[in-house]
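Okay, so here's just one chain, in structure tokens, the form predicted alone.
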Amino acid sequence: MTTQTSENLNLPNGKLAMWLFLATEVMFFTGLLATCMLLREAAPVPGPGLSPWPAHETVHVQPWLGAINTVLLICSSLCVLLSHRALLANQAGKARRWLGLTLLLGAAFLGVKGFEYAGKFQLGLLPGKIGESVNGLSPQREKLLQENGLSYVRDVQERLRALTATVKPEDLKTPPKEIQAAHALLQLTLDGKDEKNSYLRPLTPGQLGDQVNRLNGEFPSLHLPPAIPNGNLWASCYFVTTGIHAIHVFAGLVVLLVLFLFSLGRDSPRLAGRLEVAGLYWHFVDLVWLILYPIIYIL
């Protein structure tokens, strides 16, 4: 079976098409990552002593998880290369083993990423769900975040009501302490009166944000929506970049799985060219992650 080649380039059509496709992908990811870096550098300073970009600990970014995924993708690229070499040597069994290992490593990458995403969902670190207001914001900044602040207060109240919905009044005098704290904070978000029957103003979004962050540190099991200046901007950059990359990884796994299934009982040299083309895509996905990892997990 002969492979069609493009005139004057002496390059198989499939490989040429993949290189052209990867050229568009380079432009896409370059623009995407450049935009995220620009947003990060241009993030407004929330107030005196406050950082314009959330620290890794604040948004629960674990560099060691990113490092594990980096190792997984690098090893998977090596396995693709070894599988292709085995096909060229007409060692079909060996090629399938390396290709199968590639699939396992790629699936493990997505598993780790899913674990990270689950943690972000559980902690409320989602675009549009993070409170921006904390004490120390400038009045101008606080005014700009008025709509976010009101939405944040409602989200926190909803979570606090869910935590205390089944708790009877007599139970508030006994442990668990986190439920007592949640009930007390819920009361502070509502209109009320003190012992002298004087009106008590509910907590402002900034005050509530400080209280929520304090309780999350004291009782992590509450999982209250945190208040992080510029947190929604960070969450948008994080989920867009890592999410699009994860979709590319999934697409690559689908292609490699098809090749793995197609190779069963087939003449291995016929698949070498197809695996080489798919390998180019897989190596590109690996390269994108090597650029993405320091931006998300280190800088």
The other form holds:
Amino acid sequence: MTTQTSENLNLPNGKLAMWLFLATEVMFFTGLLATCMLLREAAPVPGPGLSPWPAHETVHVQPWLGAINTVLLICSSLCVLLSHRALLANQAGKARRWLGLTLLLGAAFLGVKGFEYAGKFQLGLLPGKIGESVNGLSPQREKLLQENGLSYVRDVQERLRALTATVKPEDLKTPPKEIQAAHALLQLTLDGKDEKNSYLRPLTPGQLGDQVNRLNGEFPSLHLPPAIPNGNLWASCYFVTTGIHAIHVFAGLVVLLVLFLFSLGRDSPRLAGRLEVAGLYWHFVDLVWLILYPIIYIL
Amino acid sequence: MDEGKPDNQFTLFATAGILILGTLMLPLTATMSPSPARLGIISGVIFLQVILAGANFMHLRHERRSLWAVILPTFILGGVLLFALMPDTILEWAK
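Could I have the structure of this protein in the form predicted in complex with its partner chain, to go alongside the form predicted alone above?
Expanding to the full complex; the earlier chain stays at the top.
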């Protein structure tokens, strides 16, 4: 079979088409990452002494998980390359093994990503779901976050009620301590009267946010919704960038799986050209991760 | 030269380079507080890793120079995009 080539660039048409597609992808990811970096750099300072961007520990971003994913993707790129070279050397069996390993490594990447996402879902670190009220917010920010604050109080109350629902009042004097703490905090979110019959004002969203963050540090098993200034902005950036990249990885895996299935019955030279084009895409996805990883996990 | 000659040794060397650079980035940046120097180191490491990956995995080391006519304008436009994407709202926030 002859491969048609572009006259001016002297490249096979499929390869040229892939490069042109990748050029559009470069623009797409540049726009995406640039937007995230600009949002981060220009994030409003929530109040005196408060950081405008959440720290990695606050939003449970683990650099070592990202590092594992980097190793997985780099190794998968190497496997695609070795598979292609094996096909060129007419070693179909060897090529299939390398391609199979690529699929496994790509799937492992998505597995690690899924594990990370599951943690974020469990902790409620999702766009639009994070409470941003803490003590020390500037009055402008507090006014702007009024709706968010009220919704945050409701979410925390709901979680605290769920935690303390099965515990009887007489059992509260005995451990576990975290349930005692949760019950005490729930009482502080409700208006009531103290032992001297004086009116007790419920905690403001900012005060509650501080209390919740303190309790989460003391009793991580409570999994209370944390209060993170600009947390929703961070969550949007995190999920959009890593999510779109993960979709690209998934698409690459589908293409490589199809080629793997083809490799069971097709001739090597024909497959080599296709694998080279698919490999270009896979390497590009790998290259994007090399840029994305430091932006999300290190900076 | 259109297609790179199989050069597994160099490819393995490049792969190891990317992995070592990525691994070094973790302790190096963990011990440094946020500063322009830290950002410079991270950017330098990213640049080296991307060059190694692009040149070896994507065969740019061996490709015809005419292919650069497709790739280079994209990167130039990408750079322009960085500045074009600064919407007024974001600039307003920073004030």
